[in-house]
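As structure tokens, one chain now follows by itself in the form predicted on its own.
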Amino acid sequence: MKLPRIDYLEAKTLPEACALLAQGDVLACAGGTDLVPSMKHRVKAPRAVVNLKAIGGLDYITYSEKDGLRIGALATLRDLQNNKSVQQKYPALVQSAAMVGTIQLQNMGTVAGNLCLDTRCYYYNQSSFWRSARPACYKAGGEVCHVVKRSDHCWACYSGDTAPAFMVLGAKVKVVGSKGERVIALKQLYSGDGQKPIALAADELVAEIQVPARAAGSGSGYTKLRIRKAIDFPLMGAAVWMQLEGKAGVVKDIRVALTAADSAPIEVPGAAKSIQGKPYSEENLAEVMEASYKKARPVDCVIGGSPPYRKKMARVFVKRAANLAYQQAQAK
């Protein structure tokens, strides 16, 4: 499918780009490897597009232990994978990365983009002659969701795979706008609305990803649920993240977070609490995981399973993730 016509807007500075994306209608374009795609269905159609790759000095990834982990807004998914601290460090980090469509995507797409990316639905994320032929949905604009037929809001489900990765590891990002910066916590750039489901202004960008330096006898993993080993949008995704303390690897604390489970990567509250004090085995585990197919609300707005069995597979997953988290929290 072809390309809308539209304008073409290049930014050399994040406030030119900002000053851009204030106008209206424009969106902002990196790898575009989920802007185009949709763009040539119709889905999205803006005036304009601003692209990012002209802004120099946004692509770094740096590592101390002071400062923990610094990733530019233009670093890609691959840069992740092969950054040597990234890969001792937050494994999670480069599982999620490396489960990101294929690798040529994978050379394109940014960390940051990846992040921000849309929710999906069945009913949306189709050409825009498929979409005619029903009432347009909420996230096109209706007043029907053809999901949760009665519901008065959108169910489009988000399916990024880094952003339950990044936020089991306490990571933040630093907003910028036309207005000043800001650092928030990861989880507040997800607004949990279908239909408009990153939290940022029209003239705002992630300009930055902030993660803490690792901590001591930690370590982190995540896994995936997908049809095939590549392309493949998460059906379900966990992330865990896990601390040990003491030669019988007694756990002192654990965070999880779930993706393709909600309108937005959701944490798991309470993780830690049935498991906390105790040394680290699938029985101990077995409330974390039961916790975690109770948070998980997946909706029938994907092909290839059923809802039901989507949230039965938080539990096999999360326990998949945990057992990614000890091997490298023993391993120091």
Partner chain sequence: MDYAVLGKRTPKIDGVAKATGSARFSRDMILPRMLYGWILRSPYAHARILNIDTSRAAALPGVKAVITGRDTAGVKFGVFRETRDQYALPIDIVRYIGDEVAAVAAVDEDAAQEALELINVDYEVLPAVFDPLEAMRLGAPLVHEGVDRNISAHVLIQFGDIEEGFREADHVREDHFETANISHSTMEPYAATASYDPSGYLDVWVPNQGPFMRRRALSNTLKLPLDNVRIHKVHIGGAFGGRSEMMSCEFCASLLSMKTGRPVQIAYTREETFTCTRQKHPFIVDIKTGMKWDGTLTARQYRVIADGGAYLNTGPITISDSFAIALASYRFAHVRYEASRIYTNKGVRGAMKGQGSQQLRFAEDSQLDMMANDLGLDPIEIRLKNAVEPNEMLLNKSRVTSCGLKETIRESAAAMKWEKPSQKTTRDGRGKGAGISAMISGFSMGIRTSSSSFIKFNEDGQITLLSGTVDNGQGNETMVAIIAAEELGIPVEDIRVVNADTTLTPQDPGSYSMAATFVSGNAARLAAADAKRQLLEIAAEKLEANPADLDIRDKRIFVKGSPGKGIGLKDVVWAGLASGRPVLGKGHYQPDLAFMDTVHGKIEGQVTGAYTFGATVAEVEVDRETGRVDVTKVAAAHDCGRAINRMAVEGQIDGSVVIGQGQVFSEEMRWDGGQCLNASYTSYGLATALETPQVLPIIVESDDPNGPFGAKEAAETINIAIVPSLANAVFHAVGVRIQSLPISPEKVLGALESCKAL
Contents of the next structure:
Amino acid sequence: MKLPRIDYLEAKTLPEACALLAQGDVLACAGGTDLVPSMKHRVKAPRAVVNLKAIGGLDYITYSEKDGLRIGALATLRDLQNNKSVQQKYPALVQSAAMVGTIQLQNMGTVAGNLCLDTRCYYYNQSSFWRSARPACYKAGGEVCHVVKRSDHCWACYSGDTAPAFMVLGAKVKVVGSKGERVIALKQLYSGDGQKPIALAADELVAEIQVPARAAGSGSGYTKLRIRKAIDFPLMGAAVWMQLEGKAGVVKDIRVALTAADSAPIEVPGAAKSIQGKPYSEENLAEVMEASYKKARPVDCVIGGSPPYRKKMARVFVKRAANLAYQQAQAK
Amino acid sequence: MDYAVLGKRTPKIDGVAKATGSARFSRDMILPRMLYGWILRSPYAHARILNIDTSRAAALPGVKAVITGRDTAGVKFGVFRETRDQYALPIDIVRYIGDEVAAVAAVDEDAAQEALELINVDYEVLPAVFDPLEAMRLGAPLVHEGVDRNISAHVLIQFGDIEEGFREADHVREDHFETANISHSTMEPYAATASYDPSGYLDVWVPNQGPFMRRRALSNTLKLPLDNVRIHKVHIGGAFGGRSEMMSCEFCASLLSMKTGRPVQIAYTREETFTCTRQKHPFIVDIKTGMKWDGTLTARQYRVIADGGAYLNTGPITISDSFAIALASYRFAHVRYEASRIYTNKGVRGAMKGQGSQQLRFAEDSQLDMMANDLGLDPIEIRLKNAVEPNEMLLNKSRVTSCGLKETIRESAAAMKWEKPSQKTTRDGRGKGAGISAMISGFSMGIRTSSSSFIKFNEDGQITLLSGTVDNGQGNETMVAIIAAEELGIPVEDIRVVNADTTLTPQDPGSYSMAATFVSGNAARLAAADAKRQLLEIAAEKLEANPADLDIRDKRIFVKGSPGKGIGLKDVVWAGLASGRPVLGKGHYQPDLAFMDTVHGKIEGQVTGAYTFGATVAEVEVDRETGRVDVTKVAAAHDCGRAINRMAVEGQIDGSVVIGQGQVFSEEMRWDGGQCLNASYTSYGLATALETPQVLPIIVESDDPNGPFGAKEAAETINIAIVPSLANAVFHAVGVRIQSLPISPEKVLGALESCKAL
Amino acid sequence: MKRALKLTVNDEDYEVLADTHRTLLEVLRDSLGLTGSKEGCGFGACGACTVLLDGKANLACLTLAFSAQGKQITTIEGLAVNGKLHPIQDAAVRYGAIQCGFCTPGWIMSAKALLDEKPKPTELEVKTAISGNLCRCTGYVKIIESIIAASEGK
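Based on the form predicted on its own presented above, generate the structure block for the form predicted together with its partner chain.
First the chain shown before, then all remaining chains and molecules of the complex.
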């Protein structure tokens, strides 16, 4: 399938890129693995794209006890998996990056781009011909939702793998725009609106991802439900971070986030309360699993499982991610 | 038998070209001055075309031609006279979302694609129907006017007395099964390059399973003399039955080339390849089977409803041929088979790997295990008890010649260490299941039943082998080369195969119905034998011996029994050329077959030259929390008659297992009305390398009396047997029986939960 | 709009005039005549268009041609040296890993990226490396075998 006629721009610095984006009708392209298919489908048809990969020095991944983990805008999902510090400190990041699509997509796609992944829906991620057979949906500029009939908004599903992992690790992102920069909690990157899920202005970019240094006794894990072991987006994905204390391995804190559960990656609120101060066990995790189940609200917009099934799977995958997190937390 | 070349592990003769990227597929045929075509498709599932205004599109810079149905000769196509219900470019009615409306040729794809948006079509939207059961109700919208209740084909086939058969049974079960709408998913998207020469000749490169069939369809629809249409040999990126029929693609490319006088290429997108070429028929099967206490089958009754999509074409073959094949697996005295193929306003369903055999087999062999379980019988024993045997006359008066069915069952079970107690459901999450299948090696295709082959000895002693056989990837070119090499006592490397070209090569049935090895292979062998006779005659003069006392091996002709007395092959060829006797071999093979009238369900008589057989035993692991199934190990035993090339037979077995695995667990074209929701590789679940189990391929050689060197076919049998094997393994693993495909995690979990609830 | 595009493919420098919206796959195939890389889906899910960019497996169908400037691009045509097959190609032929051949260039490039980075991979690493390369014919069994054989010099 052909791309629409778009102009190709390059920026050598981030401010230059932001200035080009500020001209309007220009989209940023790093790995291109999300944007290029959307343009082929004509759900995105900008006047031009600006290739961020021409910017030098942005593919760094650094770690220090003082600053924690810093990931440059152009570090790829593959770079993330291959980084020794990430492997040692943040297994959830390695696990989630390794579950994105395929090796090729991990080589091309950036971590920042994966966080900014557009929401998905099988009425939206289709060719212009396909979509011409029914009225345009909200996300494609129309006035209906084909998933939740009579809904007044879009229900497209956030399906990124790395976002929940970064979220439970307490990540922040540095956002740069033509008017300056700001650092926000990762959660604030997401609008919750399926139609425009990423809360960035047209001229803004994620310049850096910041993760606090690993706390003693903490661990993280990510896993997801998918039909095949490659290619598939998550049908339900869960990330868990937990911190243990004392000799008995009592849970001091726990954070849970889900993907493919809503139009944004979502944190399960108050997850910690029921298990804090108790030793880690599947039994003591039960309320966390239940809270996750309640929080998930998948809709029928992806292939592979019905919403009730996927919702049910929130329990299972939270448990599995928690087991992974526990493994790291209790290891010496 | 001690063969020099046959039965070894021979690398494919086109392997190097494919490994280096130099092998050219239809889309790689980039010709000088070539134009690019795109097809405008209907966004309505059912509509009348009132008017098409192409003027704005035609005026777009770069656009060289625009065609609609009105520019065509208005000839419908299809393999049988009774099944010609489709225009290559519809004139009045469109019947599914994606049906062709117009086509454009332009200097580049951008211009062609933009031109489509400038074509104005006025439609009168007609009521549409998508579900086959709804389509069969009185008063449902008719996809084709005058076709009562949308029944595009209906057959009723009976042998024995079905009621008597059920009376004889001690146990009777009636079960309901449904199979999924599968995509062939050839890795090469559909594409055609056509070049029309003003002197009247049309050259076409298009993926096909039979160039001669394709030539006929193009000649008919374009109103060109048959000989003026040349289907060229081109590399073909998979077929699996999906490239049996002509598509709008090559028709439009050809017509646009005729209009513009320039070559035209049309390459379908993956989405078009999914929805606008062909798909596998999903079946609804109600099956009732009678069995004695000891497991002996007495009677079986089928009621099948096949969702056929918008057009018919090869459809009757799918419903009739599949039953003819089913007769060759288990022995019955009483059978009744009734099948209806239903029109719906969706993409067209056609042949895929065994026609509808896989769909029937899923029902038959799943139910067989259910009955074995009811009666406490071992699934392997029950299969052995009822399996067809060598030289058995089937109910439809078609004789099984060679038959290694029981060996395949025993050997696959042994390879998987099947033990009697394993018939009991262990319910520990791991389980094994068995399935069997039969297949045919070609059927009657009228004047295209036979294959011919030529062999030309060149002055250096190497040969050119001309064969009509087409290679879709399975290795048919290598197969004919090995057969000729064995017969002639020369290495495969000395043979250049020229094939699948309607102008250069003699007629051949094509690689449908598993005819290639049995029919084309026999023709190649006979051509080689003819050349060999000529060689031996010339050599006999030189050696002053009787030709009957001579043989060829390692490029040398020698007196049998005294290998020291001989002459080099090249010298013999030279002697022939010098004495006006160039060595030119000719072979023709036509199996003596009854015509299977699939349209009317008349399947009596010898319907195929040979039957093949196979059995698989699969082992799975089920995740009880998610319902997800992993396939860990599969033993697949295939009676292919004789392995011409062991590596190729193993490759067919491996591929059949993994395709089957995808079809069972993850593949399904999902529809919302007339739209396929997952016509893409992102969301249609083809198995990946990470899903591949350990495969134990087992080759059983029953040495068929009529096959070339005893060979029959190797490909489809295992793809059919594997499906019930996997379903049966899931049952064995966790005790739940899923009767509709795909066996998705959600279905397995749902079934597990209902078990718990009980 | 058309602009001058400079690419380095298989150690050769090319300069062509290309539209800015061309993918790398289109330019390789249509402008440079390197038709070994295939379009199987056009959406990055099948891997038939896999080429190496600076040694890493990338999808040419999702890569803007202009963004590949300045990178070392390796395609299937660049693997055999002076007619001698690369060990992966050679093993692919000898182990029967090729049937229709349409996915072959793509997975061979993925395998090359793997073996260049990890000369002795495990079976799971091989499977993972080619899990983005769909094949409908072989069931992957002999593909996996052939890559392992190539890694062992067999």
